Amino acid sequence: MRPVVTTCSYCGVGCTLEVRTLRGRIVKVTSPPDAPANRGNLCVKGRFGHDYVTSPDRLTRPLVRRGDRRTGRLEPASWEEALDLVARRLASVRERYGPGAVAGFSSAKCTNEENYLFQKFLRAVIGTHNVDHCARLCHASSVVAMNLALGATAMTNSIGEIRDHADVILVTGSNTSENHPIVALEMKAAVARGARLILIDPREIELARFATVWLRQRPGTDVAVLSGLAHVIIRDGLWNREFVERFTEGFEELAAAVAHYTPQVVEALSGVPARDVEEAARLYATSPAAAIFWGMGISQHTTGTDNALALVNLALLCGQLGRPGTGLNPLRGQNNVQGAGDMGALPHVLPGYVPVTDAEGRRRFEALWGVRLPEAPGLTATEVTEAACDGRVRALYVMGENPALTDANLNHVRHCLEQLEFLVVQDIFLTETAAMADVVLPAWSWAEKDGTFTSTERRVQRVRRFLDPPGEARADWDILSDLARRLGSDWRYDSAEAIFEEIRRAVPAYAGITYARIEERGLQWPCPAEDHPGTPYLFAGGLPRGRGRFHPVGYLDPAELPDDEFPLILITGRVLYHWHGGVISRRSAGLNEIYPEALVELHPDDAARLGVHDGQMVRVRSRRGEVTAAARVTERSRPGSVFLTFHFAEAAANLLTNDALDPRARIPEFKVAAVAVEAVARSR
């Protein structure tokens, strides 16, 4: 039984898999020891969690709603009927209200080739930049901050450098052991070698056991803590004077801004002892090679961009860039969220991060695609939801996303989706969003398609087909091409590789990458020519914008704070055994058996005050909704805070979360919401 070598479909690490099948089912998944990102290691999802592809819940035929939009039923239809209906309704909305009345959500679970075609469909066929994807909900603020300060939009260094080169590892806002287990293995190996770990996190996650210093801040006080580190570094003369003078601008403004954040002020704001702020600052600044890693605990705030800018300030201040074992490393959550951004599935940039407002860049794409493009940026995903409510957006095309479960303030989101004239969803399962659609198009899963993913470390790798698709399901790129032709565009792609060849012409950083070159091993962009070896770490020759820009930031309270009615702070996040909205991991029998239900994590002090015991059902309420789930009483959470996973539709955490937005990245504040908890009589 020869394995098929492909890339994992879960998180953004990009683990190499060797998949063996028998009679149409996966029977074994392993990884070669020389795999570039994972060295042969796999997490529980990567090794055992791919049986969702043969779930009996897979969509096998197109579905069309018969009757009224709210009361009618989704019934099987032919591809001819379904695609004709989609093309006719999209064209009708465009003709009556203009191209801006149509929007689309692309998918970080789909390949680069499919994301490229999806954004091209919205831009070149429909005529709008209203295209976005789930990066809006996870690392949009990291992308904005890094682009502002550095002119870069991705993790700067490679996963393999952690174990081999990093002397200090600063982890903040990332439960790496559960969200990116393979990266956590590398961190723990580095600590075993002698590296030191600085952890900044309000929860007692596993990495706390490996940390030299653990800063346990109050949720939402990240800017204060990070500004405190910068204060100590400048006050004690620990900053890298040569690097700052040669490669940065704005140092004086930063020094003035952080002067207020003495360790004592930081302790008062965040609860972190002043001595720990001092120790962490010295560790980071005096290390020969220090790397920063962060996750959605940094980005999913109304101050998410400020949080990420504060991290960039630290790296610039200490010159911890442009060398192995250093860098700024946002850990991307989905398998191809980096690639979806690279492919231009964002409303303000074309493929390769060319601003849509750049006339010269826009003309290049107009020549490549043979169309005129709008000059103004489109709407972000969170703005599209509001525009659906007030009638500016009338039709929405969703490929592989599930906003009716994954967006903040779900009751409001679902109400907005109900106001649309037309909703089409292309997916592998009947998700909560698909169940609201007028037309549902069944797509191939990762196991049934060819193409490429780009991992969090910018590594472009092959995805290979090893199973036949179920029923009448079709490849996403094939569906998009068919729709484009029905709307008058002469799209004639015959394979994923043919699309990738167009990507190479569109995105200079991908120009040197070919399917032949990544047949055995992926390449990291930028890779501008076919004789270029790829780029394991960025900025060896300087920063893209010339000089890195310090951005002074000041502490602001979260949008919602606890009060008498809602006295606790809710934090949402992932667990080891599940992923994203649970659509695929909950259809993996083994994963679902190990972790079958949502749990509400409560500190023992809060549990005692509320009269709640471990395992008891509790109701969690916010100003936006309520959920009921079992309590887990544990000291992992700080007193005064509650943790709830977002994988379970029956206890959807996003019924509670706050949809207040970061003003620049337009990302919601998933990580801080005021809630109340009470025991309920109902048993589990």
Given for the second form:
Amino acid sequence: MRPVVTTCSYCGVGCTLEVRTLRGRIVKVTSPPDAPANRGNLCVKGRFGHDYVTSPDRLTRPLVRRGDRRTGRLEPASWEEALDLVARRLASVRERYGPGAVAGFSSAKCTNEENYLFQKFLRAVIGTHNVDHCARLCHASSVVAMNLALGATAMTNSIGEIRDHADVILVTGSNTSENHPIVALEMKAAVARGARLILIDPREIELARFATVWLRQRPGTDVAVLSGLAHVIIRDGLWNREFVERFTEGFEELAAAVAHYTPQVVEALSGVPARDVEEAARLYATSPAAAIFWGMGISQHTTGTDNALALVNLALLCGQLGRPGTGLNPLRGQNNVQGAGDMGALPHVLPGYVPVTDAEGRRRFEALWGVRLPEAPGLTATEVTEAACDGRVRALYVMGENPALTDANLNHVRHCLEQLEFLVVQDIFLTETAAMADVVLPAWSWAEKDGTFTSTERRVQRVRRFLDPPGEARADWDILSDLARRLGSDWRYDSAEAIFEEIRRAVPAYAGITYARIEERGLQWPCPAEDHPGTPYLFAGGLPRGRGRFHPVGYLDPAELPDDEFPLILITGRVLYHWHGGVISRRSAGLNEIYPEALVELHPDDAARLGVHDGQMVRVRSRRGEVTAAARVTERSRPGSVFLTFHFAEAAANLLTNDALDPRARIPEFKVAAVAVEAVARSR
Amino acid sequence: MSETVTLTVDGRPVTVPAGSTLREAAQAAGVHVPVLCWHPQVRTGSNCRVCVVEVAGNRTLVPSCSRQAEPGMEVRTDSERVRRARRVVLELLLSEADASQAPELLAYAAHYGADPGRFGEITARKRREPIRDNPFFVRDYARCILCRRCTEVCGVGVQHTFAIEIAGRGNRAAIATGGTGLLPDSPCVFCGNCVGACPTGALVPVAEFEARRDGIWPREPALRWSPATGFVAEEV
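After the form predicted on its own, can we look at the form predicted in complex with the partner chain?
Starting with the chain above, the whole complex follows.
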């Protein structure tokens, strides 16, 4: 049985899979030992969680809502009717309110080719930069910070360098073992070899067992802790003078900003013992090769950009950049969230991160696409929701995203989506968002299409078809091309590869990558020419913006603090066995069997005070909503905080979360919300 | 200290990086050594003994998967003594486990002329029932040769989870979990890296197990093996 070689559809690590099918179903998934990111290792989702593609829930025919928007039912329709309707309604909104009244959410689960076409559809066919995707909710702040300070927008180094080169690994706001399990394996291998791990996290995650020093801060106090590290490094003269002088600017401002954050001040603000701040600072600064890794615990705050800037400051201060085993490494969540950004599925940049406000860059794309482009940036996903509420956005095109479950403050989000005149959702399942749509278009899953994903380490890898699509479902790029033609644009793509060839012309970092070159193994961008070997780590020859810029930041409280009425802090996150809104992982029989329901993690001290025992049903309330789920009493959670995943629609954590935004990245504060917990009578 | 080591393998001089094993030195000399318990992610070994080679001046045969190359060593990978030892090792393995889904083991056995019936059968092992305690994979220990790839991958080799270990001694030795003996009650995270490492089909995805049981798993090419060629798939 010959396996098909493809790239995993779950997280951003980009594991190589060898998939074997029998009678139209996946029967075995393995990985070759020379797989570049994962060395042949897999996690439960990658190896056993892909049966969702053959779920009986798959959408197989277009659906059109008959009758009133609120009360009408979604009923099967022909492609002709459905696409005609979408084209007519989008054109009508554009005509009556202007192109800015249309917006689109692209998908970090779709391929580069599809993301490229989706943003091109909004920009070149509709005429608006209102295109965004779920990176807004995960690493928007990291991207803003790295762009400001370095001119880079991705993980600077490679996953393999963790095991092979890193001497110190600083992990913060990332439950790596559950969200990027393969990266955690590399970290554990590094520790086994003698590398030291600094963990900064309020929860007792698995990596705490492997940490030399674990800083268990109060949620939302990251800037204080990281400023404390910088304070000690400058106070003790441990910073890298040569690097700072040659490659950075703004050191004096940084030194002034962190002067206040003595270890004692940091202890008072964050709860982290002063001596641990000192030890972590020394470990990081004096290491020959220290790498920083972070996840949503850093980015999903109203201070998300500041948090990420504080990490960039540390790396610049100590010159931990531009060598193997160093770097600034945001661990990207979705399989192709890196690629979706690279392809320009963002409202302020064109493909290749060319600012839409840059006239020169805009002209290049106007020439490539044969259209005029608007000069002002579009709306972010979180702003689109608000604009739907007040009528600035009237029509929304959602490809493979589920804002009605994954955005913060769901009651408000759903209310806003209901105000739209027209909502079209293109997906593989009838998601919570699709259930609200006027038209639902059935798409191909990852198993049924060809294309490329770009992993968190900037590796562009092939995705290959190994199953036939169900029913009448069509490829995303095919649907987009058809719609573009109906709206008067002459789009003629006959394959994913044909689209990729256009991407190579649009994005210089991808120019040297061809399907032929990545037939066996992927290439890491920047790869500017066909004889270029790709780039395992950035900044070997300096920084793209000339000098790295220190950004002084100071501690600010989260938007919402606990009080008498809502005395606990809610942290949302993920578990090993599920994926984001659960749309795919809960349709994997095995994953759903092993982890079937939402659990509210409570520290034993809080549980005792509330009279809650393990397994008891509890109600969690915030100012915005409430959910009921079973309690898990565990010391993993810090006293005073509770943890809930956002995988389960029936206990949707985002009913509780705060939609207060980071002012620069427009990312909501998923990681801190004030809540109250009470036992409810019903026991499981 | 020298960065490289020069030795002879089957009379051919070969130079390898210091710290290389004899298996790696043989590989560099173009000679395949059979391995079962060795796995790229697992550093221990010396367990199945199918990789033994003869080193001039050593009283006993040595496991080439873990013995380091030393300057001037004279290694013989295919002497009569080596071949006989490998044949006996293979016969012992075949006596204790159902090898019908262990293509590599069967290929070695064919090459060395191992007689599977020579030591009789450890029937208690071959009669063990498959364990289905989780939705992802089946543990069919009638096929287990106790090579320890799975326990090493679960432990320091890859996962650092330590959900499984060998329990018992002698003919009662078996891979087991603590507590109830069920994987869902153990620290197992169901990564299945043990499944990926298992050379005998003792650990197998549920879908594959059922397809084989129902007789719909496609016939796979048998493997042939020799020290000169390594594994070669036969035409189906």
